[in-house]
Each structure stands twice: as structure tokens, then as C-alpha cells.
Amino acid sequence: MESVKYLIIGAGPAGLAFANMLKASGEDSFLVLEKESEAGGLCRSSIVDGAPLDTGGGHFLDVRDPEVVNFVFSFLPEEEWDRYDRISRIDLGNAVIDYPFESNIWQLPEDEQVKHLVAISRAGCNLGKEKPELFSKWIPWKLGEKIASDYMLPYNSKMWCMDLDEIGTYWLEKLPDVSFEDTLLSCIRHSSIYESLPGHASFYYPKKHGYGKVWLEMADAVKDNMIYDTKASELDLDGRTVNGHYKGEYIINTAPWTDFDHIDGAGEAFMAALQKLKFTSVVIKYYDETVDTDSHWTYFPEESKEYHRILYRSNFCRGSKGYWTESNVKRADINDGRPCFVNEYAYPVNTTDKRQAIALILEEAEKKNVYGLGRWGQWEHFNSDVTVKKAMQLALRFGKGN
């Protein structure tokens, strides 16, 4: 048996941001088990058509939180890196229009205009109606029919591929009503409504190389604490092991629950928890033309097309040329001669009692000191940065930030 203080499951960018936080510390008593032969998880680059292209979707260094900032540099120094203010767009087939969708109305034609602004204005939260508990009336009811049923709705249908009152609407609680009268005046002034993009309204993107390479360099720094190519199978949650083989004071995991073979020492609420985790799969495939656009990334709910997002990489990747799109595997075509990398684990998926069950996994997992952390390990759609932020609280509470 091989025993250190912390056994950290998984070298993604929750793992490696926890380890190096261990090392900055002066703990050494780690060890970082990966079931790939290479670090980065979802943020793994690799070298198509002469350029890197990010084999696990589009993935960005948000500029918002200077403190993960600075980690993050601290591996891949600032002066690598390009800074990027956000173009994303929607494509509905007959327009193209900015995004947020709710935020750029004025965009379309006025007939089109004119349609969004009676569906707002008659939208249930406008109305003082009663809030919807399915996915399928909440969406109207926040947004209005015409942007539920042009963009929102198909979008979801296409990249979650699952029937949509599964999904709960507690994650969408941040997006604000959709007020008539701003809309309106944004129609007239032809202006956004909102004065920033919500999310990665700016960010970084490495110079030279793809995405993947900062967590490389991460990998690097704690080379001494890696094992590759090795799943993490069994979990034993009392015993504090792995594989009956490596053993921790604490284990970090950042893998997906779902993902071991075999789970011992958990209850049945545990394993009933489990159960209800759900995920999608995602499948990366490459276009080697290049679109004459300067989106970074377009999103598309129209049906007919397999892909929900296409990511230009010319327009942040120096040197590359064509671009990327996502699918999710239950709709995307493998086997048609293009470079294609297929995501197992690409997104959780928030499901009614997704936060229940979660809870519940965390919570008995903790008291037999076993952590959740990251994307997978804590069952949330964290970007990268969020990911970083989470390792170096966690990182925090044992005491080993720096």
C-alpha cells in the first residue's frame, strides 16, 4: 500500500491547481493519479492540421478573477498569452445576431423586431404570472414565447439531446427578466441592453499553443507526485483507498462519481444519489476552411445542422487556420473522415434532483474525509477558472494556500 497525506484523483485543472497549492505550501506528502497518459482533462490540446486545436471543446482563461489569474500565469507567464474581448454570436438560419440573444434584438428585422417585443411583453414574468417548475414553460416564461421557441428551447434540445422537463431551472435563476420597455428603447437606439457579456467577456488564450499547455506546465511542476495511466477504479471510502493500492489521509477526487467501477463503504442513500448523476458527451470534429468571420464562437439551434457551437480558432489560435465544431455524440456523425475526438464526460447535466443528490454524495463523502472538487467532482458546470478558484479555496481550508 502506498500512503500519502493527499490522494488527488484525477489531473484536470481542479487536481492540478490543488497539487501545485500543496507543493507552493511545502507539503509534499501528494500524489495526482491521472487515467490518461497526458494531464488537462477536458483542457487538452493537440497539434491538427499544423495548429492546436483543443480536443475538449472551447475552453478560455476568464480575466475576471486576478487572483486565479495570477496562478495561472505563474505557470504559463502573462506575456504568453493574447488577450481577447468575447464576439459570440447566434446563427438562426435566416440571422445572425450578437450574443446575448435577449440583449440584441435590435439586430433582427424589424418584422422579427417587432414579433420579440409582443412575445416580451407577454412573457409570465412580465405578467406577475406564477413561476413554471418544467424547463419547457419556465423558458417562455422568463424570455417570451418567440425567443423560447427561436433559440432557447432548440439550443437546449440539441446539446443536452434528453427531453427537457428533466432539467431543472435552478441554474437559470441568474439570467435577469427581460424587460418590455428596455428591449423597446435598445430596438430604437439600436444598442445592446446590457453593457457586458456575462461570462468571458474577455479572456486569454495562449500565444503558441493551445489551451492544454498551461496545464502541462502544471503537470510538470508536480511531475515527482504524477502517476499516469491509471483509473482510478475502486474507491473505498473508508478505508481511504484507491485501487486497493494507494491510500490517503484525505482523497481530493475530481473524477466523476459515476466514473468508478466500484464503490465501497456507501450507503444506499449514496448509491441511489449516484444514480441520479446524469452527463452528457460531446463529440470535437475539424474543418480545415476557414470562415470569413470574426466570431470567436457562434452557437446554432438550428435542427438541421449537427453541431450546437462552431469555435474559429483562427480568430484566437496564432498560426491556425479553420475551426471546430461541438456535438453532442447522440447526434454527431464519427465516421465521415474528419479529425474527431469523442468527450465520455463533457458536461454535468443539472437535472431536477441533480442538487439533492449531489449534496447528499459531498456531504457522506466528506465525513470519511473524501472531497469532491471541481466539474466532476462537485457535479457543476464550472469553467476552467471557476475550477482553479474551487482547488485553491479547498487548498485553503486544509491550511496549504500559500
Ligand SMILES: Cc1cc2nc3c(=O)[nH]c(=O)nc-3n(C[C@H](O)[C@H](O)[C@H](O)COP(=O)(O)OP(=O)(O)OC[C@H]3O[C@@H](n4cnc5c(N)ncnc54)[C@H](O)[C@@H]3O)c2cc1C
The other form holds:
Amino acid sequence: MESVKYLIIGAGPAGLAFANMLKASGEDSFLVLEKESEAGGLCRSSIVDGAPLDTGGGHFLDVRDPEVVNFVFSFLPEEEWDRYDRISRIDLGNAVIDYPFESNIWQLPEDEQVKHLVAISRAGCNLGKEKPELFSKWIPWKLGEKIASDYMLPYNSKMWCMDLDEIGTYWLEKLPDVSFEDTLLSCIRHSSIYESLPGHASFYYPKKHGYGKVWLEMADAVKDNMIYDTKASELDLDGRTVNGHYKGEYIINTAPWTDFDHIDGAGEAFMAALQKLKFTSVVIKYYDETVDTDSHWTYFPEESKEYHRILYRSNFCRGSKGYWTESNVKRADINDGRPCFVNEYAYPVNTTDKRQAIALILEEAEKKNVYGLGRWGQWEHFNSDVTVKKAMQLALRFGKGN
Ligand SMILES: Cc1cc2nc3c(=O)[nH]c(=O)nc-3n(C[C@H](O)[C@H](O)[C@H](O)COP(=O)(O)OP(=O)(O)OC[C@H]3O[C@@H](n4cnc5c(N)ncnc54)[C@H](O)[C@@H]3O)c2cc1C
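Same protein, different condition: the form predicted on its own was shown, now please give the form predicted in complex with this ligand.
What follows is the entire complex, opening with the chain shown before.
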């Protein structure tokens, strides 16, 4: 049995950030178990057709927290990154408009603008109607029937490939109501109503590498504590052991809870909660044609297209050509001869009962000194910078932070 104080499962951004926080505090009794032969998780990159391609999908650094910025740039300095103002679009098949939709209705033909204005004026949220619980009803209530039917419903159906009513609406609560007055004003003025985009208004991308580079640097900084090609299959909560071979005083789990073959020491309620955790898988496929666009990425709600998003890498990755697509695995043809990467665990699904399920799992595990961390450990749509922040916060709880 190999025993350490902290046993970390998974070398994605969450596990790597936590390990580096330990190291920075002078703690050396830790091990990171990673099932793949390389660190970085969903943020990894590969060289495809002579340039980096992010195998987990389009990854960009948009950090607002100064502590996280300093931490990330201490592994890949700011001068090694390009900074871009985001250009992203929605391709409706018969028209292409800037993102976000509600802010750029003025770019559509006039008759379409009128239909949108009518629909927005009748949106449930603007009429004071009660908020629906079901996602498929919530979308038109929030954005109007026309944005719902032309974009949000088909896009979400493609992206999730599941009954949309299994998805809750609690994670979208902060989305502002679409305003009839603002939309009308933007159509009259022919300009956007928002000053900046909701997310990734500007972002960083490495100059010479893919997004995976910074995480490889983090892994290198703790290389003596890393064990690759080792899947944590058996987790014993009471003994705090993994695969009957690695023991931790504390276990930090960043792997999907559902990825273990066995979890010993978990009660019935824990195992029942595990069954409720859902996820979707994403396929990244490379195309070598360079498209004539200045967009960094474009969303495609059209049902006839396999993918829901295209990333034009030649517009953000120096010295590259071509583009890659993101598709739900249920829609993707992975045998068409194009280079492709399947990410089994891509999106945790915010199902209606997820919050209670993950809260129970985290609470029960913590009683046994096993902590869930990151996108899968906490089953949340965290971006990589947020997982770094969460790792810092957890390290602080152990007295291992600044
Ligand atoms: C399509 C897409 C686009 C995204 N775009 C962005 C973006 O633009 N910007 C951004 O900041 N974030 C983005 N994200 C989110 C980002 O990928 C995550 O925030 C980040 O990867 C989470 O890090 P993590 O360590 O929590 O999980 P992961 O990256 O999933 O890492 C988990 C690690 O655990 C390992 N592992 C899994 N199971 C086991 C096991 N049983 N035993 C041992 N090891 C195991 C995995 O191999 C992996 O290395 C995007 C995600 C997706 C899917």
C-alpha cells in the first residue's frame, strides 16, 4: 500500500491546481492518479495537421479573478498568450447574426425583426406570467416563441440529445429577461443593446501552443508526484483507499463519481444519488478547409448539421488552418475518416434533481474525508478558471493557501 496525506484522483485543471497549491505550501505528501497518459483532462490539445487542436472542444481563458490569473500566468506567462475580443455568431441557415441572439435581432431582415418583436412582447416573463418549471416551456417564457423555435430549442436539442424537460432551469436563473423596449430600440438604431457579451467577451489563447500547454506545465511542476495510466476503479470511502493500493489521509476526487467500477462504504442513499448524475459526450472533428470568416466560433441550431458549434482555429491559433466541430456523440459519425476525438465526459447535465443528488454525495463523502472537486467532483458546468478557484478554496480549507 502506498500511503500519502493527499491522494488526488484526476490530473485535469482541478487536480493539477490543487496539487500545485499543496506543493507551493511546502506539502510533499501527495500523489495524483491519472487514467490517461497525459495531464490536462478536457483541456488537452494535440497536434493535428501541423497545428494544435483542443481535443476537448473550444477552450479559451477568460479569467476574472486576479488570484486565478496570477496562478495561471505563473505557469504560462501572459506574454505567451494572445488576447482576442470575441467574435461569435449564430448561423440560422438562412441568415447569420452576431451572438447573443436577443441583442442582434436588428441584423435580421425587417419582416423577421417584426416577428421577433411581436413574440418578445408576448413572452411570459414580459407579461408577468408564472415561470414554468419545464425547460422546454421556460425557454419561450424567457425569450419569446420565435427565439425559442428558431434557435434555443433546436440548439439545445442538438447539444443535449435528451428530453429537454429532464433539464432544470435553476442554472439559468441569472439570465436577464429579454426586453421588448431594448430590442425595439436596437432594431431602430441598428446596433446591439448590450455593451459587452455575457461570457468570454475577450479571451486569451496561447500564442505557440494549444490550450493544453498551461496544464502540461502545471503537471510538470509536480511530476514527481504524478502517476499516469492508472484509472481509479475501486474507491473505498471508509479505508480511503483506491484500487486497494493507494491510501490517502484525505482523498480529493476530481474524476466523475460515476466512473468508478466500485465504491465501497457508500450507503444506499449515496448509491441512489449516483444514479441521478447524468452527463453528455462530445465529439471533436477536424476539417482541413479554411473558411472565409472572422468569427472565432459559430453556433448552428440547424437540425441538418451534425454539429452544434464550429471553432475556426485559424482565427485564434497562430500558424494553423482549418476548423473543428463539436457534436453530441449521439449525432456524430465518428467513422467518416476525419481526425476525431471522443470525450465521454464532456457536460454534466443540470437535471431537475441534480442539486440534491450531488449535495448528498459530497456531504456523505466529506464525512469520510473524501472531497469532490472540479467539474465532475462537484458535477457543475465549471470553466477551467473556476475549477482552479475551487481548488484554491479547498486548499485553503486544509490550511494550504495564501
Ligand atoms: C466543449 C467544451 C468547451 C469548453 N470551453 C471552455 C472554455 O472555453 N474555457 C474554459 O475555461 N473551460 C471550458 N470548458 C470547461 C473545461 O473543460 C473544464 O472546466 C475543465 O476541464 C475542468 O477540469 P476538471 O479537472 O474539473 O475536469 P477534467 O478536465 O474533466 O479532468 C478530469 C481528469 O480526471 C481524469 N479521470 C477521470 N476519471 C478518472 C479515474 N477514474 N481515475 C483517474 N483519473 C480519472 C481524466 O482523464 C481527466 O484528466 C469547456 C468544456 C467543454 C466540454
